[in-house]
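Below you'll find only one chain, the form predicted alone, shown as C-alpha cells.
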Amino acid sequence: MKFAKFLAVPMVIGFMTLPLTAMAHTPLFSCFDNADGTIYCEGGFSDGSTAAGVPVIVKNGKGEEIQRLVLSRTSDVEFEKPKGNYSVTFDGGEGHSIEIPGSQIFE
C-alpha cells in the first residue's frame, strides 16, 4: 500500500505535466527562389498559430548579418537574394529557430 503511494505522487505530476507538453509547437520556416533575384520565406507553427513579427535574419557566408527582416501580418517575407553563400533564420527564440543555408533554397 505504500509503494502505491509512493508511485501515485510522480504519476500524478506526470499526468499533470502531459498536456504542457502536447501544447508545445514546432516551428516551420520554408524558403524559394523566385528565379527573379528575390528569395520568399514562410512560416508558422505545427498548431496553426501565426509567426507574424517573428524576426527573419540573413547571414552572408562568414556569418555576418547583412538583413534582418520580419515576418509580415501572413508569416511569410520576401527579400533580395544575396550574392554568395548565405543562410536565412527563422529566430522563433530558444528553441524555435531554424537556419536555411542558401544552398538549399531552390526555384
Second form
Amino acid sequence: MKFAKFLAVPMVIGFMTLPLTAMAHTPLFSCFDNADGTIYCEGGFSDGSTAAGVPVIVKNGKGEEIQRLVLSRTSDVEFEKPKGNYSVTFDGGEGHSIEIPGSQIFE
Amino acid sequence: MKKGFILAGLITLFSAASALAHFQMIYTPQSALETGGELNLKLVFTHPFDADHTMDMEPVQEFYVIHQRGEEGEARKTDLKEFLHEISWKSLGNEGKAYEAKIPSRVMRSMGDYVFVLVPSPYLEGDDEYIQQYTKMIMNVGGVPGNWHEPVGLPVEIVPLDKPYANWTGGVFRGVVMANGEPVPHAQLEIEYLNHEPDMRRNAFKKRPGIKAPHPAFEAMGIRANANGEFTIGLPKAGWWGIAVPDLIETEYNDIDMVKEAVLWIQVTDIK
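Mind pulling up the form predicted together with its partner chain next to the form predicted alone we just looked at?
Expanding to the full complex; the earlier chain stays at the top.
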C-alpha cells in the first residue's frame, strides 16, 4: 500500500507534465503520393521528438473516416490511395491536429 | 619616384591578396525549405566576399548527404557523386572549373535535416602547398530537426551549436572546431559574407555587392575559438556566411605539404 502511494505521486506529476511538454512544440506532418497507388505520410515535432504512435485518420470527400492508422516507430505510415476526394489527418490531440487535403498531396 | 609607386602598388596588391580567404562553397538559395523536392546545388571554390577569383576544382573525392528526421530518427547517408557534373563558374575576374549537383526529389523528399558534405580534391596553391577544405552545408525540410548538431566524423569539421539554417539577422551563431574528433583550443577562424549573390541560371556571381567593407579586416574577419574550441559570431546581415578554419591538420599529398581545413556555411534571414 505504501509502495502504491509512493508510486502514485510521481505518476500524477508525470501525467500532469506530459501534456504540458507536448504543447511546447509544434506538430509537423507531410504526405506524398508514391505514384504506385499508395500514399506515404510522415510526422514529427519541431523539437525533434518522435511522433510514433500518433493516430492518422484518412477521410473520404464527405469527411467520413475510412481508415484509422498509427504512425510507426519511425514516425511514418503508408496506405492505399483512396479513390476520389480524400484527406489525411495527423491526430496529435487538441490543438495538435493537422489535416492535409488529398488535392495537396503530390508525387 | 617611379620605383616608389611600383613598390607602393606591390604592397597594396599584397595587402589586398592577403585579406582574401579561400572558401569551398556548397550553394543553394534557400536552406530552410517548407517542402522537399528537386534541389540544385553549386560547388564553387572561390573568395566569397569579393567574388573576384574562382579556383579550378578537380573531380571531387566525396560528396554525400546525411539525412535524419527527428532526434531519434535513423541517420541515412546517400552518395551524391552520381548527380555531379562539371560547369564553368564566372567570377568577377575570371572563370573557373566548378560543379553542379541536380539532386532528385527522391533524395530530398522527407522532412528533417540534410547535412551535405563535400571533400574536394586537394587544391595546389602555388607550387608548394595543397589545401583540402572539408565543407558542410546543412538544410532542413519541413521544420523537423534531426542531425544538424551531430559531428559527421570528418578529420576536420565545424560542429554547429545553433541550427545553421535558422538564424535571424542580429542573432549569433555558435559552433565548435574539431580536428580528429577533438575540439581545437584557440583555433583561428575566418568569416566571410557571400557578398555577390550567385546567379543559379548563369553560373555566375552577380556584379553588385551586398555590402562594402571599410577595411580589409572586414572582408575576411579573423576570430579565435576559446579554450574548448567553441566560437560565437554575430550575424549582422541576411544572406550566407562562410566560416573557415585554416591549417587544422598539416600532412602531405603527392610529396608536397598539405593542410586540411574545415568550412561551414550558414544562412541568415531578416525578421519581417
